[in-house]
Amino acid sequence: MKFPLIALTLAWPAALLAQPQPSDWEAVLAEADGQTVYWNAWGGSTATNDYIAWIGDRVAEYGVTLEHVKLADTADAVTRVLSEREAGQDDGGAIDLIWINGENFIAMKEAGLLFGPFSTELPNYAFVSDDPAITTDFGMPVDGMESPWAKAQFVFMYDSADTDAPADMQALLDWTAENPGRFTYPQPPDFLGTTFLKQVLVSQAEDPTVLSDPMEEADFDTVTAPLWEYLDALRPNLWRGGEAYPTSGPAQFQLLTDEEIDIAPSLSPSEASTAIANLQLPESVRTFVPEGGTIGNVSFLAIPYNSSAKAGAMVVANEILSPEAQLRGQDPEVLGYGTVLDMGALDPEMRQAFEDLDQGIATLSPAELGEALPEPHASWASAIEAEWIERYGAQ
């Protein structure tokens, strides 16, 4: 009975030693040379797809081939890794890198499906801002198990040729009553649609601090009652009377362009400017943040425990943290994502380059955006999605 345990004890340290260690970066680079990294990432945005292709050109200099596996739902990648583990495939997995955050990260971390910790030892992590939004993900400590790559904050796009910006969330509700059919949001569980629900929840809850704890520790019906009251009042005045919803954030662009709606949510403060630059939105579109603030979060990269190209995946994650890649990502004509870097950690020339970056005509300044509100604990998202579908999804 003891032999298998002894064998496992002898074998496990060898497996650990075989893993690439970011603290020995030269060894990581040597191992990464010749690897192909299959990055599973949402593929619904041409701008994002082009940026990932640009990153691929950058890491090719290290001998790494980057393949973008375009996802409609990150949960598909989580399911794939889980299925591989259940089948006993503990190495040579099909996924090397995942664009992830929130409930999918928590699910993988709690199930032991992630490689790491690795992120804080990446060479370019020295440039990363010391920000609680980067060290935690939907209330869960990151613990080096995922690497940040972009900041986001919830805003609303509006066509300034047709309307003014409502002052706060109650004013938005009142505006929809005065302008029926001119506002919508993507159908949950689309990520942006769910974020709109969370924005309403945080703004309307009597005590938003309870949302930082797991949903099971609170009275769900009591805490979420103001959310459903708000949505019940909003729904009849939505685009198409709330009988249909856009399938995604980009799907809203066409509604704005066709002047079917005047206001729509976005999770990227610069998305409108980028879309204007790409001729996807009218030049009259602007953005606003309601009084009281909006939810902010960070996108991360994670490496599955059974990745077949962990070293190459780390090279990709490190490259995205480079000041050059972050500067390009913040350019509204490229992506318009918020940077995760600390400007004080950059050299004067690069810091100036960020300061000189034209954020675009529709992008609010950091002062106008204000402090981002924390995301509720991930357990709230799935619960309000399920309740939303029960209440409105089948109608």
Given for the second form:
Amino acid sequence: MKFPLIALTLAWPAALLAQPQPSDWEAVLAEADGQTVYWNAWGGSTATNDYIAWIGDRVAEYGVTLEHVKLADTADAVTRVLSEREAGQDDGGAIDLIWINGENFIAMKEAGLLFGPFSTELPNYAFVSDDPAITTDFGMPVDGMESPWAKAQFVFMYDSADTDAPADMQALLDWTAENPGRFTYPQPPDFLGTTFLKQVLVSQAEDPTVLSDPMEEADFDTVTAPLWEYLDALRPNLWRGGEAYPTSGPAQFQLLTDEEIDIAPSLSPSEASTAIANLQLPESVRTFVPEGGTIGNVSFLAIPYNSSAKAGAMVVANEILSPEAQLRGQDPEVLGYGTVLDMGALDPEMRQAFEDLDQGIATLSPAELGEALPEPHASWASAIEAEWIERYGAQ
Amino acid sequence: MLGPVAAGLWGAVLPAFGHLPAAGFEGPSLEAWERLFGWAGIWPASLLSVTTGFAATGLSLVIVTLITAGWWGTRPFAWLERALSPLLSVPHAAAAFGIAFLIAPSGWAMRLVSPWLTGMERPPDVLIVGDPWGAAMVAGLVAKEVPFLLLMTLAALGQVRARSSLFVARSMGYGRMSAWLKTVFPAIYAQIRLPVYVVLAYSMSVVDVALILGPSTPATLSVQIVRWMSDPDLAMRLVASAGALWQLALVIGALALWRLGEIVVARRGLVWAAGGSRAAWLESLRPPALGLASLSAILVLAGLAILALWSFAGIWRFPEALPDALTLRSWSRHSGGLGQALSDTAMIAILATALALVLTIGCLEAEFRRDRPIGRTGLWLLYLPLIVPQTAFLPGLQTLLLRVGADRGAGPVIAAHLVFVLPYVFLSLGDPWRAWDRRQAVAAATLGASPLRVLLGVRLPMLLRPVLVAGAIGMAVSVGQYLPTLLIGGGRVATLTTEAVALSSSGDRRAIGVFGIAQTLAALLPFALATIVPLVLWRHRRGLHG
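Okay, that was the form predicted alone. Show me the form predicted together with its partner chain next.
Every component of the complex follows; first up is the chain already shown.
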């Protein structure tokens, strides 16, 4: 990358136009009335799409029309904002809200492509738990530039009718040697596929603490050597001998249902329960967390600097942080995402409602999930992703 | 037609040589090319593009030639002709989904024979969909290109004296097959040469079918170009542009190679035809020809049936041949998104087709009044957007539209669809239009009708059926467009096709079933109307039923 995005930013005058002030919520609501918010979010999960439609019904009460632009890849939205700036369109952009991940967040934040800070000013942010996983994203301070949405933790789904859960990552590798063709993961750069690589890296690295710092060329080979060793051993025993991979996390549901595989990674502890409720997974599917723990991840929403409906976008972000929306999101019958709210900040009735939630047959309790491991710094993620494509994805 | 293609290509040339000032790149530089050819997958991806292109085109042409040679004028051929409109209207993506559901190791074909015949409780771990040679992709393409080439062949048959040539040849003792290949085929091929080139270029650069049935490690060149196009690292745009030009070079090279093959085959063929051998062994090819043509039709139709079944399926595990229960759940669940996508799809298809019809009728009428038919150059220009790979000029066109701020919403998408709809509408309406008996115009004129009145009052009503069929073909083409909708619409225009392909990454067969079937119905309905409307309108005028 010879031309970093930063170079672009420096040449750019900041804050060209009057922006809605998140601190003046009444004014935000007034401005939002009548706006249409184009929310660019990955459209590959039916459960998520339905949830977004439900949020749309909720914000309609504020006069906000929510349109879900279903993306195949979040990077498309980032490109779009970049192209708009390229074309000098600093206002009235096509995207108002993005479901963003750490890598793209850092790229956009560094390039000054985000509106904000706004998230900490949202009225419902008062309920959000004060957790380092929520205040930093891929090692980058959030600084109110994106609003948390849901918490996830890496787990494995397995069909309990066919196998028991391997104890740890090494046991998983041994299991695939005994059961060739029965395990796979989505093809990076799919988000879950890359997360699987990070999980292996974190679990196999000799000193995982270096991963929280930005990567330096010098140590890439040494630090990631155990990862490639693991993957080289794993590959011949993968589904289809590693010659093909599922395209996404949900695409693995069909493989589990079709008896093509027995174990697959997932990024959400209760995704399996949701999929069982949706007839997408057999009822015998359960989840497990290998010993040593798994990495956690928080989903965020960001508003592009040139959004044409910033006030409306803030109303949507705020609505998603409402206890009702979070409760619905955590319901495995609906979405099954972990809430980002602090239970202590809720009123007792609401807290009870969260406690009463039936977590679903395949969902582990918080104790079984254990403490989530921190995500490696974004620079590691993109580097191992590129290296993976070079080694296994393009031969 | 030249405009958008040339503009799009120009929009790819500058960035390919490192010049994209708005993004901070000042050319010229060869860095994009170095990165393109430094990419580990470039040779496998390019090779795949070439081999699948030749395989799909060659197979389709052979099947179409053998089936018409062996069976033209027979009852089985009449059945195939009747299946033609539905087969043509099935969008590529829907056909590809259906075929994927059918032939996967855990697909329906396997379920039918498991476990009672195969003894398998679990599907075998073999790579069928997404195989590294692209065989599944070729099968999907052949199944869709055979109907297209067959339609073109049938149209060409009207212009060569097939029947009398056959009659003469057969009276000299040639069999059905050899008589056809020696006397009719050369004339037919001259007529369908451009459509064959279209099939070759299309097969080499298709994106949606490659995403669904093609390999992924690495993917085909065109899929990779689309990925580079949407990379957040702007430098990858330059690589995408270089890739687009490389794709174009590959297609031009393949077309040249094909042309060379034509010359060789023509020379050999001439010797063979003049040699006078009766080649009786050719007759034995008749059953396999019928088999292959039926197989390609059955693949598409059975695939669609499975797609429909999945959209109503309850729990359906391997190796059950049928789902546990049928439910409307998937349909009601997607009804909201489906309605929106359906209305956008219909609006775009209707407007693009209406524009194409107006333009086509205008051109044809001008041609009629001046009495000067479209020349060779005109035909090439018409075919240009179909021959230049979409991946080569659409990204450039997108960048250009973005510059002028017309990059979003339905307008640009309709214009982009028009580029692909117009050639098909023109080609399908041209022949019936020219075949119209001009004495009708003379008769009307002697009664005092102006040329406009002749057109509106006599010609269009008489040609209602061909006009409607051309419109239906145009609608089907528009419904099936993936890349123009995705790239030019800026993601805001969601049609049934873009939704269905986006869903392909979810592997949710029920959702894919719903959108795939809706997509097929949207393309099929205009064909049904084109058949029914003239019957109803002219129910008291038998001669106009056409």
